[in-house]
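A single chain comes next, written as structure tokens; it is the form predicted on its own.
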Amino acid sequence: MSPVLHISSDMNRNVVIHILESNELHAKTKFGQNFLCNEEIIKRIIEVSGVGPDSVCLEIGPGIGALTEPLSDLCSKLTAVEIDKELFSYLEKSLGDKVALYLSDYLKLKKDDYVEEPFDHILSNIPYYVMTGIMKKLMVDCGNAERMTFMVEDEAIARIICEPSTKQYGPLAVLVGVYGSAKREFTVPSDCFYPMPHTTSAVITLSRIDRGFEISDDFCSFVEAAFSKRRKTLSNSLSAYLSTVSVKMPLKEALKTIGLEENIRAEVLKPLDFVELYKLLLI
């Protein structure tokens, strides 16, 4: 059984608006702010998280700081990218150095310009319209991470946990079930946030489960290309992506090597059997 942590955190509604209102700080619409203001919430955030002091974090999009800060006191060492040059600021004068700071869109940052050391815990609070592509980013460039724990839209999660044949099931649900098992751990209301969205948001675990396999740029790109023609046959949706690249057999002879139908569609194969396949044509 986990010991319990004592995490201090102080980020409830009067406090987020006190630092928002004295810094002359708002939420903006076009990055998809939400400030997280309930003190129980953050807890039982950095609890899943299994955040420990050996851990070595990264956060995307710390905001003002409610995971932030009690997070910085907790593990090892704490990076964190914020997309807000005004956010950014704040957190320079708030943290001092108890935080590695960059100020970037995280999708636009290479991973040699932040990744100093390998990191084995994340965390995000993702909108819903960067939710895939940081998903996608943080499983190539830091795959080998223990846990990833993000907090996104409730509805979103049907996308992201998902089995095969069924009409959620995309190249999402494909990475995250390559890169381990997710869990949905628990609702967090619109009312926990300042100011209130519009949906109910939830907190998700991904684990990491050592395949011997590291998600590329390159077999993301395979995934999505199988899925480009969701009506269509697995063989019809691939052939353009793979007339560009060198493969080492037919796509019909590596299905038939792992015992799959020639006329089958990738909505039907697991996670793993995309690594296969990626396996036998192209590494």
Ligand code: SAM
Given for the second form:
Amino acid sequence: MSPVLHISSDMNRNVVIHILESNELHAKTKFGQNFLCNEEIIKRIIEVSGVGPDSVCLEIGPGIGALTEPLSDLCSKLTAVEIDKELFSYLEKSLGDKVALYLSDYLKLKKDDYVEEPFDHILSNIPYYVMTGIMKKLMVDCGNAERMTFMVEDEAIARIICEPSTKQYGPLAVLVGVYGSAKREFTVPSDCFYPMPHTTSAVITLSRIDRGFEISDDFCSFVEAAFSKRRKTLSNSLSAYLSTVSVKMPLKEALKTIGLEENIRAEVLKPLDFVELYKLLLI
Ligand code: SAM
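In place of the form predicted on its own, output the structure of the form predicted in complex with the ligand.
Following is the full complex, with the preceding chain placed first.
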């Protein structure tokens, strides 16, 4: 194998192709690998992420390091988790000890195994197939992070940033709404990646609002159960779930306490209604 080519601070299409070829790497569809190859976009992502010299950052899916390299120069500590062992070996050699690198499917990583100190900034250019799982896990494991910056498929944004009573509103939008405020920052055309994906992408930021409430796995299960039968009432959707846990009061009473009707459907509840209901029933 030829010697490792160091990541250029000027990441463009030719540089990405050269890094891949000279390190005998190739983009794997099964891991959703489309590498950023536009320096302007990389700068803008870092800008909107709010990362600064004191930031403790986590990046999921560093790829060949388009964001990782500039981030590691900017922040105080950077951890990155990559699923692909060939990319991991490349990054280990090219980044040295500037980054705490983990070779793992992020979804399988236990919190205690990678969170040494709380992260305050999270960044990820996430493949669509794993987007919901990764965002959910980040909100549970790293819910105190001040900001999360994601590159996602443009079409997926409708499921992340949306209002109650809309078709797209579901568990992911509820978790995002509980975590904080979400903003669509800018569009990223497909020619900013190598290889080019079929869809347009966009960068979004989620900024934490301290609600004195931690998003837990149990809260996620509660919200998912609430949306399990979208066309039915909340009581109907939650009945199976509530029969498996010990509740502090009947659902009917909890709904009444927060001023909601007995026959309400999950899609009408605002994110913070789910928090209030969960607290009354289960905390
Ligand atoms: N951040 C790089 C960039 O912007 O050029 C790469 C982005 S590429 C769209 C997605 C990256 O996430 C790939 O490196 C892929 O191998 C990695 N990945 C996919 N699924 C993952 C998972 N479950 N856990 C960790 N990394 C994952």
